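To begin, one chain is listed below as structure tokens, in the form predicted alone.
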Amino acid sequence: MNPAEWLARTARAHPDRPALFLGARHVTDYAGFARQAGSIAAALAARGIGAGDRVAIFQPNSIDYLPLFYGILWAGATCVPVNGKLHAREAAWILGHSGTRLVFAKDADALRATEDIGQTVCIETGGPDHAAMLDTQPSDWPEPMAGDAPAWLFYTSGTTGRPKGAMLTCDNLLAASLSYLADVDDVAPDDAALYAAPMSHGAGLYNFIHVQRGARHVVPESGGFDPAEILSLARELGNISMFAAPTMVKRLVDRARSEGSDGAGIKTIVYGGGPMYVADIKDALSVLGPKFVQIYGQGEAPMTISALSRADIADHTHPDWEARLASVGRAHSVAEVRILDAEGRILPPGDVGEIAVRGPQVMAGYLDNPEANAKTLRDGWLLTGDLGHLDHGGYLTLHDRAKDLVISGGSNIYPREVEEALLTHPEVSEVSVIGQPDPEWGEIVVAFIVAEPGCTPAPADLDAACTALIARFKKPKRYVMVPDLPKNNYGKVLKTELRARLGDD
């Protein structure tokens, strides 16, 4: 089933329901949003464009791009959302091999001046050509779209190398979005859900069950991730749903916190795409309560793996609260999970693996990359690239990347367990942690900190907060003070810049 159906469907029902905003500002209701897609998909029809075909949108947040989104998707063709904060190269390249035939860009002059455009059309948004196609007369009805139908081509963040195109169809779309009501929350029409992260990757994912209960969808009038802005946006509009990545959470619980507030008005944040350290989600609950729910997955099985859900973060007073706080939770409703080791045979309760993911929202491969296709989907299976173990009750903990992975004198160090045991100290405020090539020992133990402000923790004080907690070879051997740590637009630590500065030492 076309994903734009739910559009059309609610539109129809619930035609006065107010659907977009912009910051406060109420824009249009489900009739007007519906209107815009098939305007959007019958200019599309008038330029060839149909099924099999892709279409791209370049830019930022903004009240236009799901109109544009579901505009595509009406038509029958594929959606290539590309990070609007890339460089118009790297979008052009995206462009190139995913051979889309037609762009929507906020900078479409830039697009074009780039050399790997090639023979893609770029319509600029709010442009002339752009308010040309929302006057077309619509379509009356999405085109239909067989269940493994591309609908959405992601392309990875790329930040070891030029990104894949995972190739989620429309049954990949209708099932992690159902499984966000198994899993993760309920939505109600009065829900709004905010798109503080890029709507061209995870928080976009959320948009399409929203849709299908009628919610409201809010842009901040920033276009992005302002904490102030965003505590404001939610004592206006209330019941306001988010997806964050750590590092937005902690810089909403510090907004927060020096504003005195307890985040009225926000229902559900969702935090995932990166580690939430202990510490971190403890203090999110003391100044906001219990507003979380957190979600493991990647771009090849788009937020839908394991949730950890407001419950169990919520409840102390359970005995194995803190083990469950470090997990990720456990398997999504449409998803199998396993362990495996590097036969790939399954591993059993408590011992540390590859984690291996199976179920009806995982792509169906990587477009034109049969390489990583063999080495990423064996026997149904989306090998993960993720180290993890399950526990008996099947909460999932990661440990970390497999290539993050530090060996010191042949002993394996997971570089999460240093840093969770580093930011327990007070003066440490963002910690990451890498290996360095050492000649004694295969590897140290490196560990980038971030200072609370005003502080200089001391590196023996720093290697008590260690010892305190693991065991003494896995404490660094070097800490490196750094006002930041470099991060993708995602919030995830570039741990590859991190090395390139060790090397460069």
Given for the second form:
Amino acid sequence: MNPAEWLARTARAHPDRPALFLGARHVTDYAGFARQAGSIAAALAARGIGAGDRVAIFQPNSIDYLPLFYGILWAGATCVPVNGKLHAREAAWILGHSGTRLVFAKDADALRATEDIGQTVCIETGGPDHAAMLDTQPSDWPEPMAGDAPAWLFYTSGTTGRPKGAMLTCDNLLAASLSYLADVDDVAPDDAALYAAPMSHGAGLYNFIHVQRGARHVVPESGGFDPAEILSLARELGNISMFAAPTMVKRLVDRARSEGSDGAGIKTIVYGGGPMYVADIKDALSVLGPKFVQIYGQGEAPMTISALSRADIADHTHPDWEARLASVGRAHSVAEVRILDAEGRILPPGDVGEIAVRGPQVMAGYLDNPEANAKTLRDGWLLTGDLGHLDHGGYLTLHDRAKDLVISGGSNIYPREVEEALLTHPEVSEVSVIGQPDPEWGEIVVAFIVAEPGCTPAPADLDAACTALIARFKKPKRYVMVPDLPKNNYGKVLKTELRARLGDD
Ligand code: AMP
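Let's see the other form, the form predicted in complex with adenosine monophosphate (AMP), since the form predicted alone is already up.
And the full complex, kicking off with our chain again.
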């Protein structure tokens, strides 16, 4: 089924329901939202674009985003959402790789100026061509799409090498969306999905279930993540749900604390996409209360591998509470999760190996990349490249990506454990641990530390924070104080860049 049917049906049943908000301002109801999507679809069809074609959106979050996104699906085409923060050349590479026929772009001129743009037609969003498309007589109903038709070509963030295009089918999107109701949160019509993280990524995926339920969609006026703006929008609009990377949660919590706010109006913050440290989520709970759900996923199984429920996160009386907070929860309803050894054999609870997942949310494969497909998809299982273990209760704990594991003196050291320990030191704000090649040990543990403002934690005290919680051999041999950590556009720490910095020493 074409996911755009959810929009068409909601618009027929509840045309007057408020749908799209720019900041606190109501811009369009569901009738208007569907009309815009239908017009974009009709205009695409008039250009001969339909099933099997790819149409991209290259721009930051905006009020135009969802009508364009649905317009592309409504036409039966595949949408290629490209992170609006990418350089025009990086975006042009994705457009070329995906064979995109037409792109909606905020800065169409920058794209046109790149060498790689080839045959792709560029339409400037907000420009006259876009306006003419919106004036087209809308197509009445979304084009039918088969369950296995690609709906979203999801380019991975590519912290190493070129991004890969994960083909997400209609069924993948529907399975992931329905799992939200089963495993993350219920959604009511008076809820509001707030897009503070890029809609080209996981945050955008959560739009579907909010459309299905006829809820509101809020794009902050800043177009991005501004903690003060979010707290104020939540107070004004109420029942806000949002996805936030752990680094965003930390900034929101700091802002709420400084304002004396308890996050009134925020219903749910879904966090994931990178490690949430136990000290940080405890702090977040103490300031904002039980508003949190964690998810673990990747573009290849979008947002839908495991979830740590609101109840698990809030239940501080449970004897396993801390271990659960350090975990990524239990498998989503639709996900089978296994831990595999290097030969692909299933490991028992407690043993660490590669996390594999199977289910209706797992991508059909990477576009035109047989080598990556052979490495990643095996007998229907997606090999995530993440290391982890399951406990007897089915809780999954991540142990960093395989390539981030530090092997020092023959012992495996998971950076996450060291990072968790260092974060218990009150003067440490952020930390990232990597391995540095060493002739004697193979690798040594190096910690990059961002101190709390005005603080300079002493190495001896950092050592003490580690040895209070973890084995001595895991303690960093070197601390590097930095003003901030390098992060990609989704807020993930770029360990490759930290490694390169050490290489430059
Ligand atoms: P992406 O495909 O860009 O969303 O990146 C997915 C990767 O982010 C996963 O393979 C994990 O390494 C990491 N990740 C996602 N969710 C979590 C989480 N809840 N905790 C820790 N790491 C996560």
